[in-house]
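There is one chain below, alone, in structure tokens, taken in the form predicted on its own.
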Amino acid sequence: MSTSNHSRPSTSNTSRTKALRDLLQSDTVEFLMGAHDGLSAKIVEGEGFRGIWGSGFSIAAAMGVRDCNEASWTQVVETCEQMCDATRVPILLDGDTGYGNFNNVMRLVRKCEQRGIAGICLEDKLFPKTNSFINGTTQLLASKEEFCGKIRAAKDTQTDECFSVVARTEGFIVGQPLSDVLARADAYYEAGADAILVHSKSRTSDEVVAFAQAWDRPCPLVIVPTTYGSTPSAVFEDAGISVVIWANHTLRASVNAMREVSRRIYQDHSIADIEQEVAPLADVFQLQGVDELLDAEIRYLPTVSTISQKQAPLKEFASHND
């Protein structure tokens, strides 16, 4: 059941970074849900998720651009800041390759900490990156040495000791054998990564389970089962996976919904048959925090008459859409 985030105490950046670190180091499998703006982040939190994945793919798609660093890092970080402002749970930012070399990574970490983002995930591909599910075997990886330098730069830059740097290896994506993927992950752990995200586009969980079984470092493992989502979560927990990321389903769900409602309204030249199927405006007002605004008006507006004039239209409009 959804819950409202309004009228809750604010959450400090330190408590968010600690919350993310606790999720990464949990003894049981934990789950992050992807979001791409303030509204989707509020919905994800309201449905019970204790952490959010700031999906680079979904943020780019919501902007109408491709997932190959066409959205600038400042646009992505600004979007995640809006998500932080709208929620209290920690956000792990999909930081792609770090948007350049080690120097870009250092600036990215500083800006993430300033904006309240709890951690970043960096992947070992070349900048500009290409989405992992597009011609993956033709993509090139950065050298282990270069990527380890980015990890060290990120860890040396952070000021909050709980800010998390997750190192994502794309070895399986480009067709490397298990031994090579393990070697990369081992090097990233030695460079200071707080967790390893091992990515796979296999239709089964065999690759990531084999990796987890062979992994002998005291370092949490993260997976993104977009292509093997039919695997029961118990399999991941038995394999020792710490965090599962459902990366892009809020965005993909919204595409279907917006396409269908647009098609029907265009076809019918009417909203009569749609109105009962979409979220009532009262729900949107709740997500926006209108109730909080009305409470504030009682406290801060100078006269009762002014309060009544301002409240009545909002309450009346909301009641018509219950």
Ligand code: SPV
Contents of the next structure:
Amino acid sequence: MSTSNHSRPSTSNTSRTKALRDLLQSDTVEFLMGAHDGLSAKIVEGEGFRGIWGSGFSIAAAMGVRDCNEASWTQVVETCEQMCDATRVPILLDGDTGYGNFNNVMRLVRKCEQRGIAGICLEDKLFPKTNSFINGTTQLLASKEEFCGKIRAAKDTQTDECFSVVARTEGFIVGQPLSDVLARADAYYEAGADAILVHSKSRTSDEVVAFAQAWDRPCPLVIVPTTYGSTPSAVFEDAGISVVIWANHTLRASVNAMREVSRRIYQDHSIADIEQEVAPLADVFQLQGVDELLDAEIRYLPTVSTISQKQAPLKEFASHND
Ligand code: SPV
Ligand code: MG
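Here we have the form predicted on its own; I need the corresponding form predicted together with sulfopyruvate (SPV).
And the full complex, kicking off with our chain again.
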């Protein structure tokens, strides 16, 4: 066993689950930022976010597929594991419907715990789900009873007591009235949910604020204000919302950036004018942790002369960044 004290500090799974639970139960409003791969997760963490939303929509889009369970659950969990490996903050995985019935949920929770994922959000639609903003009127909800079984199965399966199960109701998405949405959330709380995510596709925050005002259970509320993003966060805080998820903005920012750079290089047949506008290689090396490798080379390679030709360019670019 190595006695080195130079190794990268790690964050144990337990401290991440505790960190997510603390965010959910915080007295002030907290924010999770969506990410879809190791790089975006690292960038989100680097900008100060204390937790990450493993967005199903964004992970699917990054794979070039629809947010309709076209990506398999193992692909999603593997992607989320890469995000965990790249960061130390907790990740709440968007687990959609749990990819099947209660039994699939149980296996999903086991795998999430094994991979260092701090919590999972399950939604009360039918598998295969469709993104909430696609043709919502044709979307079907699971029965309250069936979904409660999934929540109970998830809670009974987790081995880390701080692993969080967030129950997401899509009642407003399919046009249910407030009373029905509240009844669903109430049942999910009784089934053991650690928080309720109440989703809405309204252009205003009225639905979720009305929900929050009527919610009298000691159970945190989570929202995803993608369509009502112009609402100031103070409104959410005043309404008693615990966690706000900015779900998909890293993915959408990357779409614009990749399209623009591809368009210009295609038109110009040159990269000359673009160089100053893209991230320097040294920046990417830093995000990849090349410094750590250079440090390890000094400790583990017998002599500098043994550094392979393949590794040498990394050193060169890294030092140009100084
Ligand atoms: C996601 O990010 O995958 C979500 C949030 O579920 S939303 O797309 O806004 O429904
Ligand atoms: Mg989703």
